[in-house]
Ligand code: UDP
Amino acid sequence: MVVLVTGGAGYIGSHTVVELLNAGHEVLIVDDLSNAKAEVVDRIETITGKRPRFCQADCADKTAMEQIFAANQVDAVIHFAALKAVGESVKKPLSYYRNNLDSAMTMLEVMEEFGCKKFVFSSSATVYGPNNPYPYKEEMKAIESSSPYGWTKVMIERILTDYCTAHPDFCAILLRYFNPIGAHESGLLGDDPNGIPNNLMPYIGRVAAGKLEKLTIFGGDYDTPDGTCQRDYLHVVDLAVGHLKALEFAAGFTGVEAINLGTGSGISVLELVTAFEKANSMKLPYVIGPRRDGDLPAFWADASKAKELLGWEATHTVEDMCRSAWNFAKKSS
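Supply, in the form predicted alone, the structure of the chain whose sequence was given, as a single chain.
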């Protein structure tokens, strides 16, 4: 199968490309490199012994996408490309709505034009919004969010649901995943964003490597056991395997299906910091700062549907996540 992976040079995308190549699929990466690096393609080849095709392009550029589809027989699309920082989205809502909605709709239009009918969407637990109780279950209403970033995911899920209603032979898998951290065991791939990281683990890695002075934890007065936010952290390789499993499921499925990818348990920010220190035998300087716009106090997944439909469940421990993240941070520092 030829799989087009938008945002495939990014953090989750690159790990997913590795799993796809190792499973025997051909992969075409489309990435504008706005938050990724071109050398990631070389690193994927080093890990797998196979080189994915790569096109530097904005997947909201319809002309460019039509040219790519015309030159390649694409059987399925895994769509990662999006702006993804919750706090930034509150400050720059128009950028998030324009980028995230345009890229998804352009991709669907071009897929329709070229008869491609399998779509795996990188959604998010943020679609459950601020009012659903946790653990989050797929049958809960996913029609709210606490940030513009999350609203783009809600809207795209709605677009895909309506599209599947209009095109009964189309398949859209909505992977609602939680908080991926960690890195590939080789240390060649990991979360290495441009500028100051918005996500917790790459921030921790840069503090541990001495690139940043200290870690700022956003909020210490939430209604949680230690006052810091609780999240369902899962290893990025487990998440990547989930996308491979979703693609396999999509081969025999039409319609739309939402599936959580998480561990099923919550860990606080302070607990994660402590786990990182223990796993890597170090101490991290940190301070408690003000709350960040758009953050919820706590949530985690009910991941039973993923096990039932995909035969998938998370296998890596928190210590595995912390050790692999530091291994990558050391090698990239």
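Switching conditions: you have the form predicted alone, so give me the form predicted in complex with the ligand.
A single chain, with no partners or molecules, comes next.
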């Protein structure tokens, strides 16, 4: 299959491209490099021995996308490209709505023009909002979010659902990610955000590398076993394999299907910090600070649908996640 991967130079995108190439698919990356580096394409080639096609473009640029589809027989699209910083989205909601909705709708319009009917969407557990009990199940009804970033995921899920109703021969798979962490075992690909990281594991990596002084754990007084928040952390390579399985499923499916990608269990921030220290034989300086606005105390996935429909389940341990994250962080520091 020829797979167009938007945002394919980013953290989850690049790991997915590796799995696609290893499985024998042809890959065309479209990335505007606004939050990724061109050298990721070289690194993918070093890992797989295959060079994906690469086009530096904004996937909301319809003319550019039409040119790409005219020049390539694209069988399926995996759409990662999006702005993704929750806190920034609260400050710049219009940028988030404009960018994330425009790029998804442009891709759909161009796919329609060229008869491409398989779409895998990078959604998020944030769509379960603050009011659903965990573990989260795909059929839960209260689909909402607490940030403009999260609302763009809710809205694009809605757009894809309506599009599938109008086009019964189209297939949209909504992959709801929990908390991906870790890195490729080569240490060549990983989560390396610009500026000070917002997410926990890249922050831990920079503290471990001595680039940041200490970790602040946001809140130690939640109603959880150790007072810190609980999340469903999964290895990014497991998540990447989930995309490959979703694509294989999509090949024989029409309609819309939401699928959680998580391990099915949660661990706390303190447990993750302790696991990181143990896996990498080091001490991590941290303090317990105030809660961060908008954080939920705890949630994790019901991961049974991914197993039933895709034959997918997470296989990496928390130790694998912590070891690979440090292997990447120390190489890129």
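Residue numbers count along the first chain shown, from 1. Model, not experiment: these values are computed from the prediction. Note that the rigid core is defined as the largest set of C-alphas that superpose within 1.5 Å between two forms.
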{"query": "Is_shifted residue 292 between the two forms (CA, 2 Å cut-off, rigid core)", "finding": "yes"}
